[in-house]
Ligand SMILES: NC(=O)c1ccc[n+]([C@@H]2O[C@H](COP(=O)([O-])OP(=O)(O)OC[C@H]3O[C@@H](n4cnc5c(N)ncnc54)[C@H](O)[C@@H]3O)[C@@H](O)[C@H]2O)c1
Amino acid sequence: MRIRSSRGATDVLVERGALDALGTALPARIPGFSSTPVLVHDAASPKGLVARALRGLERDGLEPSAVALDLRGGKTLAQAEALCHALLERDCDRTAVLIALGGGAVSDLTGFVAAIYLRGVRYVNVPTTLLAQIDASIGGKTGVDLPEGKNLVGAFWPPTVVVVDPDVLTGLPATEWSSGFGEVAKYAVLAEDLLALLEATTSSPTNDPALLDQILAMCVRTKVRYVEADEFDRGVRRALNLGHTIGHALEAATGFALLRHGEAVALGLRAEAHLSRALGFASSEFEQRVVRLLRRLGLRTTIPALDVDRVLAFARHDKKREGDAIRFALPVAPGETRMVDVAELGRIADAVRSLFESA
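Structure of this chain only, please, in the form predicted together with the ligand.
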């Protein structure tokens, strides 16, 4: 798949075994590919993946070097600066190519450094979590967190190539699978064919490689479609915020400790389907369909009761805020969403409460 943007094109490859063939795949797609690419990875990510990527590059005569990021404190400006120093140490000039190997934290940070180092160098994403493969690695949003909040500093800087190798997901911890499945559920609400596939299947994507490949391709295609239609996230792409207004607020209200991002998105999807039905947009049949989908994907659909006012306060501080109303991308029907500013906070509170275990 190819995404055309104001900064050129991004090729997105979905292929098993691609991790071992980076040395042929990348130079074939990137004119003037550096003979000394810099592989940036999470110090905590599986060593085997880093070794395979390096071998795949060396086999084709390239001389890669590796930089390990310490992301235990999240993606920070300090880590971005450390990466800049590592690039200077290697005499990287404007022809440099960075290769981000890892989850969304690695691609967000590496992409951000690619945007600012020498006012911009090229980079490639090789995502290794489900969430990064279907979401974070595609679309050109890069950045780091500040102590005050997530993704507060960043740039639109699309990668030149994204290499999605489903094989690298073997060994992904269960919580990371769930986190990715939360975003899969979001795409299923946006893409009717994916919803139908997930409803019809009797096997689990974690042990059915053919099914997983199909799901990955459909999710990636959906993301590509929205990104290409709205490069800078000012219009139709906001549909990708489905489940995120309440999802983000739940993450923040629970101190980013209880829920992985995609798990919060799944809960957000359920609450927003409830809200959409309460406001008369979605049918109760569709709301039930969303809940069944989340269960099929093994996602939690309830949480212990928490302070609703706190959740609403975080939702109000969400970037999507407009005046006093809270802006939502609400699920309406398969493949259909609606941007709505909801001023009736009581309705939103009810939707959050519908998630509580005792509800």
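So that was the form predicted together with the ligand. Now I'd like the form predicted on its own, please.
Shown next is a single chain and nothing more.
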């Protein structure tokens, strides 16, 4: 698949075994590909995946180097600065190509550095988690977090190529599958054919490769469609924020420790379906359909009670805030969303409380 943008095109390659053929696939798609690409990965990434990627590059005569990021404390400006120093130590100039291997945090941070280092260099995303393969790696949104919230510093800087290899998901921890399924649920609300598939299947994507490939393709096509229609997230692409306004606030309010990103998105999706119904947009039946979808995917739909005011404070720092109102992409029906500015914090507080186990 190809995404056309004002900065050129992004090729999205979805192919089993692609990780082992990076040295062939990337130079064929990137004119003037650097002979010394820099592989950026999380220090906690499986060593086997890093080694396979390096071998895949070296087989074709390239001389890659690797930079390991310590992302235990999240993706921060300090980590971005450290990566810039590592690139300077390697004498990287504007012909450099960075290859982000890992989950969404790696692609977000690597893409951000690619946007600012020497005012812009090329980069490639090679996502190794389900969430990153269907969402974070595609679309050109890059950034790092601040203590006040997620992705508050960033840039639109699309990757030149995205390489999605379903084989790398083998052995993925259960928590990563769960996080990825949160984004799958979002796409299912946006794409009625995917929702119907998930509601009809009795298999689990974790042990059904054909079903997983089908889900991956449908999610990626949906993301590509929205990104190409709205490169800078000013219109229809905002539908991809389903579940994220409350989800991001839940992540931040719990110190980015209790919930994986996709788990927070799933909870946000449930809360925002509740808000949509309370505001008269979604039906009760559709709200329950969303809840059943989350449970079918094995996602949590409740959490212990939190400080609601703290959650609301983080929601007010969200990038999508419009003045005193908080902007939501609310689910209305399968394939239908509605952009709504909500100034009544009590309505949002009720939606957050609907998630509490005691509700």
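Heads up, when I say rigid core I mean the largest set of C-alphas that superpose within 1.5 Å between the two forms. Residue numbers count along the first chain shown, from 1. Owing to the predicted nature of the structure, the values given are computational and were not obtained by experimental measurement.
Undergrad: Tell me whether residue 309 is among the residues that move between the two forms (Cα shift of 2 angstroms or more, core superposed).
TA: Yes, shifts by 2 Å or more.
Undergrad: After a core superposition, would you say residue 20 shifts its C-alpha by at least 2 Å between the two forms?
TA: No, its C-alpha moves less than 2 Å.
Undergrad: Taking the rigid core as the reference frame, is the Cα of residue 350 displaced by 2 Å or more between the two forms?
TA: True for residue 350: a C-alpha shift of 2 Å or more.
Undergrad: Enter the rigid core superposed C-alpha shift of residue 281 between the two forms, rounded to one decimal in Å.
TA: Reported C-alpha shift between the two forms: 2.5 Å at residue 281.
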